[in-house]
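Next comes just one chain, in structure tokens: the form predicted on its own.
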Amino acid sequence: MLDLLANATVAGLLLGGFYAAVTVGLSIAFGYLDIVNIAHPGFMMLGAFAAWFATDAWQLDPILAGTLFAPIFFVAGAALYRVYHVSFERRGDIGLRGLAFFFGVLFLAEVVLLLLFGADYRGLNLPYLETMITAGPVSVPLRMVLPFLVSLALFAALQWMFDHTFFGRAIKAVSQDPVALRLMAADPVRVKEVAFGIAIATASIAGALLITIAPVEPSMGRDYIGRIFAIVVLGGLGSLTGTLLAALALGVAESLTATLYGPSWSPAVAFGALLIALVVRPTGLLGR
């Protein structure tokens, strides 16, 4: 029983570490910018199966396919956030139109896959992702502990340009005083323009991370929005570092619950999970 109580929970940590990838992104738009960018699981769809295509087509590792074409997705996000602005935003229109507005961008970019590839599943077959990792009782496969590792480095990245550079506090900053940062020569529309753009391109990242942990189909964003808003707000808005520790958790709890209670119980976790938080501390775990 132990044994299996320490597998669950090394997997549930590697999850996790998945989990937060997925996440990041939507915890910069939503926690520094204001803006439930709902599209998030769709960029993130896109990302995945670009992933498929490059190591299908021209033989490229998943992951690094995913970091190459992050640029094409910073472009797109930026070009994504500027059309929001001049249609919602500039206007004050943010609320149920510009939430309108997300649904519609993820509901495209789902008919688009759908178009490209059809309804069926798309996976990889990597000798190397198949290998397993065993220390003592605990084994576990390498296309997991791979995306946690990924994951990890991409939290890193991020939370050093938030704390080190200036770019970094302007996005921190740009939701809780506008005033202020333009008196600091900053643009607020630009500085969130390029954060969103920087938001999306972690899509494509962890699209990359997703196609190599399982097959994909177009419509399997919808399965991660209720998720990743759970834990953005059980880690608290504008924290990196509670996202990641929220994420970890919440991959703990549904291994654990799948593997004690069966796997169908696991999807009420994170709700709730995003209940109780709502309830004992709003703020979430490391919010503002």
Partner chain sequence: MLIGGYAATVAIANDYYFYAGYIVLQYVVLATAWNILGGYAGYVNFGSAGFYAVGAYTAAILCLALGAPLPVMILGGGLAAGVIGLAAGYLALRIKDVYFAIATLALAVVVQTIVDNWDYVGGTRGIYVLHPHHAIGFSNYPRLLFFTMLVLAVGSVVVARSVEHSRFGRGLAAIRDDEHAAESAGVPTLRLKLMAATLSGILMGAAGAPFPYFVSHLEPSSTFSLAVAVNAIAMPMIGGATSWAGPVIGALVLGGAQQIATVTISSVLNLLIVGLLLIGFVIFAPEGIVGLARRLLR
The other form holds:
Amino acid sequence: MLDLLANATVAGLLLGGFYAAVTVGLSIAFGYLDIVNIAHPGFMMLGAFAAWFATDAWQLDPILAGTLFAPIFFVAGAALYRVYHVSFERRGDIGLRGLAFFFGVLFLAEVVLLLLFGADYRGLNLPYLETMITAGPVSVPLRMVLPFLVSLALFAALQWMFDHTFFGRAIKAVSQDPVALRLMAADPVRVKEVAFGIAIATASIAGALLITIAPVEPSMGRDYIGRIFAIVVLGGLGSLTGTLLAALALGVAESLTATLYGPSWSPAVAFGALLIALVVRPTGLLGR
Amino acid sequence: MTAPLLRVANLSKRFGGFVALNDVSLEVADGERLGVIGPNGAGKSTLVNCVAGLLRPDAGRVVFGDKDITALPAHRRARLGIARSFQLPRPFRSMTLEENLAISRDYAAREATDARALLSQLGLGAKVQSLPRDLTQIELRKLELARALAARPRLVIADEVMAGLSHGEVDEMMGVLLALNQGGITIMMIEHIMRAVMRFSQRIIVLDAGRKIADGAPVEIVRNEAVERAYLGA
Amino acid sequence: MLIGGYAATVAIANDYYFYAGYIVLQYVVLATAWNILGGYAGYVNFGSAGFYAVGAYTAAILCLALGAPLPVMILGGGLAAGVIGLAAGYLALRIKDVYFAIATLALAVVVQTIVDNWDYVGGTRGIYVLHPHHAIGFSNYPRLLFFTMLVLAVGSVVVARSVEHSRFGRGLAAIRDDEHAAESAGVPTLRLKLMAATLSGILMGAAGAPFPYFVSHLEPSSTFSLAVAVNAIAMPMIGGATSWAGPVIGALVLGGAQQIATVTISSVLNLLIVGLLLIGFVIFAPEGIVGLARRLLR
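Can you give me the structure for the form predicted together with the partner chain, which would complement the form predicted on its own we have just seen?
Time for the whole complex; same chain goes first.
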């Protein structure tokens, strides 16, 4: 029993690491830019299928493919922000219509994938991913460990950017400190455009991690909306560390639930946590 | 002396570690014109929100007429006769001016109010059917006031209705408020513009860092050393 | 209109029209219901499918466990979804805007997870709920269902319209425009939000209640469907969210087009069109078809 729980906990941490990679893009968009991008999981699914295709057709490594596609996602994200800015943000009309807009984008992503790939599961068949890594009583496959490590690297890179580059500081200032932004002589629209591009670019990598972990089908993205918002809210808006910790916590909670009660209950964990988080503490655990 | 219309007793409000109001007490007599001044962050807006009901104080009581309203939500206070304008105009954007007034008339007024007459009285008679987006700044301020008046209030809290207005517009707005007061409405004016507040108010209360530091006639306030220190930071 | 509808069930021979008509009318109810909370009060509900499913599953349970007749199923389905609506309303007291929208989505997933794991209603495999053989006054049961949905559609539009023109509706509009200003103007925002959320939930539940009979085999994946969730939002947004006519027009146009498209092109492609239309409208015609028509008439 203890071994089982230890395994479930470690699997949960690894899963949480992956969740963190999925969430970080939303954490940037929502936490720093005040853009409620509910379409983020849609971009992750596009990333997952792109990585699947590159692996299947060109024998690329999926994570390498996700990284190579990231610049394309960056451009798409920047373009999407332009549309959003001109259509909603500048008109001061974000609420209802901005939400409906991203809802439409999410929906489009799913439908486009359905048209291109159908509703069947697509998975990778890479033997090396099944290598088991064992430490004491715990044994986990590489396909879980690899995404976890990539996610940590992604977080480290982003954290470094936020703390040590001019641009990272500009992103932090863009929604919280307009005065500082003006002193930095940065154009807020431009800053947000690039930042949103980065946020979407992370979805390409998250998608590649997703396909590395398990087979995918187009409608899976929907399950992640609640999950990633739960993580962002629990972790606190505008805190990357908070996002990472909340993701790990949710991963463990889901994994333990799946082990103890069966996997069909695990979606309720994220959403239940989200409901509680929203009602009890809308500002998150570590947030501003 | 008659019982005060509004009595605020030992009101305190904290936001996290920041003390916005610290044991503030004050009274407003029926029919009085009271000015409330103080530097930025002195607690003026918090006071307004605690009286109007959008914030609950951590300690203290708010009594209106002979009723303790400390625990009442804002809409109940509006029905009892407390109306406020917002510092930044917050009109109902999708509604015409007349419809804007209809909301407070239908929900808060204790008697029928002629929205058109009220708008004309404030110089907005030609814009009854306009939408708020077609109004100028001063017109928006007037709409705020008109909407407050449509509730048939006994007390109007005018929260910086003059900020950003030109000299002439300030005089115009002050004329409107004086006329209202002559009609029997008690007015609590929260204001930055000293010239206006001094001329308008019969009595002035000064807040600084969440405390009431002075309470008296305008002439006394001008001569008050504590007030001078608060404003000049000396 | 109801008489015309009934006459059609007698006069038209092809059953297909009643299947298609049922779906379109169901969307009239759903879009109208969504709009009471979303369009009037400005609270976006992403979880429409959850409310719809609560109505459908409650009706199925009433039918299977108690042998309840269709009107009782509809009443029960409506009330159960109304309770969930009330719960969502309480959420709306604490959380606003985006958070509310996400919370409704979460609510729908929690409900689906419960249904997925509930053996009595068949879990993910679903359950058979067969309609009675005889339909008094109609030549077959699907026609009776069509007529039932027509009654619900007319009823919900009447409700929405009277809400819109009442003090209640104006209060909701004030909440949508500025909640604090509304509260300060004497609008009891809490009570109004609860009422709107409950009413919206009741109508969504009622829309879902006849669904078990309509499909015969009730299962989570078709009940908590993407089409319901998306259409409930897209139809009012495309039709125009501030008046009762918007969701009706949106549902008739979009729902009708979808029914034609499902026959002529693939159902996935028609969802693509819905998505594009939704995005197009929110960007270029934020007031919807109703707003466009008003602008043209001026």
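Numbering follows the first chain given and starts at 1. C-alpha atoms forming the largest set that superposes within 1.5 Å between two forms make up the rigid core. Quick caveat, the model's predicted, so the values are computed rather than measured.
Gly197: CA moves less than 2 Å between the two forms after rigid-core fitting. Shown in the overlay between the two forms, fitted on the rigid core, is a CA shift at Pro178 of 2 Å or greater.
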